[in-house]
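What follows is one chain in structure tokens, specifically the form predicted on its own.
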Amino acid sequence: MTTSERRVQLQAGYVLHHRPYRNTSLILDVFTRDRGRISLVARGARTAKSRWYSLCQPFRPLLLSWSGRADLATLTDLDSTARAWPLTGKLLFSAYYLNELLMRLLQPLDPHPELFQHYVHALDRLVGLPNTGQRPEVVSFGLQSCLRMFEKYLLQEIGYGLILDHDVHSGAPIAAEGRYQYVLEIGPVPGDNDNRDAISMSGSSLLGLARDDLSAPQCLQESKKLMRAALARYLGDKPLYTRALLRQLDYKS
């Protein structure tokens, strides 16, 4: 391990998740700009004394510096840049899955920036959703379309991301009128067959996930069945936490 491997400093990055170490501190999971998901030692930090105390929480924009092993480094230095993003109910739940989704398929260790960018753009979005006058039904449109963007990000940064723009059997554009079988971890294919191990989407619904536009509410849906598919595939058996608790939260909506 070189030098500057074993001192990082002012790294700017996101809580994901902490848990419980030893009597006084905890581990921080976090997700930084140029440094990747990693592991930080926070001595002492779930004292109320602590001056992290009220820092080493989710949604917090940080500058972080640590010392010591890559697997799991000591916290030597934290300061926030800015408030926590104010983020309530379903936004909040649906903040979490982002994080969990983070959790689950990132590589500790390895950096995404452009990423990173990704998921302060989708907290910016979140929570800029409830504002004075919006319908609840444009508040929910705009959040799973924000939900859909980042999961397409996250797929593309990670080495699975979708073809979209193009039938690969032939090579052809993507007709909007066009009916397609996107085959798993292979591409868009024409046709409109029951074929379950494909999904079946409008050539229009591919062209506007392609360009992050999801306006139409048809590509909405089948974007997010799309994305629930290909997401399965890599996040294996484990189901996902946050997903439980939104669909708890739109039932008793």
Contents of the next structure:
Amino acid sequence: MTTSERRVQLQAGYVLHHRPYRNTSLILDVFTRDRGRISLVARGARTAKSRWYSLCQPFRPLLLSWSGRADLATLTDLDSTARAWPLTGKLLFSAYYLNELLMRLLQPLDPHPELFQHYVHALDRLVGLPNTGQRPEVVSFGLQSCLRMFEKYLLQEIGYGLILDHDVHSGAPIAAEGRYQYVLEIGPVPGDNDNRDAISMSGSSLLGLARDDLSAPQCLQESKKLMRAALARYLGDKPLYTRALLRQLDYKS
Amino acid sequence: MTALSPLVGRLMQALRCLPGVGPRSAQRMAFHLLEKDRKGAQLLVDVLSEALEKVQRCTQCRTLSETPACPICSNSRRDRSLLCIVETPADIQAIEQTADYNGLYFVLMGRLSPLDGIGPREIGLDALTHRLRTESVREVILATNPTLEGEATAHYISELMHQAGIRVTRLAHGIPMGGELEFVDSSTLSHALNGRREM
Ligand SMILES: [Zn+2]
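Form predicted on its own done, so how does the form predicted together with its partner chain look?
Below: every chain and molecule of the assembly, starting with the one above.
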């Protein structure tokens, strides 16, 4: 590694999580556009005078500069490019859910510039939700469909993308009126009998999920089951804390 | 450089359990206590061991207390229908100094931290729900910090309160007294705008 590679300047990113480090510092887990997930030490960020502390919060668009070891570099400069996404209430918990997924599923130092755009887009959608309609069910629908779409792109980016457009046995396109069994890590196969290791999906739900249109209630419901099963395969045994909190908030995610 | 006496070294190491105390300040403190102020050191030993022995959590509000119910919880002149929820015992001190509040408190001893696994049980919300079932509280005031985690905590508790049919309010976030608008950061300013009042 050359010296120039060890200094990174003005990289766009978001703090996913921060934790105290030594007496006055923080360790930040950051999702950056071009360098992927990275851990940075923010020296002195926990002192009263530090300008950094209020910037080091999640959901705030940042420009970060750092230098040093790849696995734990030192933050050298930090600026915010816009104010933090104004997330409150259940939407804030949902945004934390996105961060927990990224923390759990992204390998450090793997760049995912497209996923980064999806992340920004998902935050944007969450923030806009309260304005999409006054009725809680409209907000709830928008929230769930936003989370499902992010999960889909996340799986795709980390190399476990779902197959949603053809039946993996025959290669035939998915028929909207057909019934399928989605066998994890293989794909959809025609059939209706309940296979223990597969998720039963309608053709129209598969197609809806493929084109990011989860507006049919059945599609939303079946996509949720599919995503949960697919994610569980890569998340291991440790539960997702934010999912439990969302459930306790009686907010079915 | 001569080696330190082993006990002095252990004292320095022990002092480093204090927040913000690194090796150099630990050394300064140890020499100060042993060389310049042995009386003060003895007092520190006595008070610390007595406090360690007697101070527990208040059974009602969870703040530090040497009696089962702390002085605030056992004061019959306090308004028992008002309950203010704070993150730490230090927050109680801060609010008590205003002398504007005459209700009771509940201390979370932290805040929800979704990605660290610090959930409702860890911040004592079971105890809070129990307390609200057994006492008649008219209003709960959320005084968590104006951070994201403070906001998440406040939201979670407010949902519990709505379910229980109890009125919930939240401290207003605003511009510090003596502050000038141009130096206030934009998120504080937008909170202050959102929380503006009729005059
Ligand atoms: Zn008490």
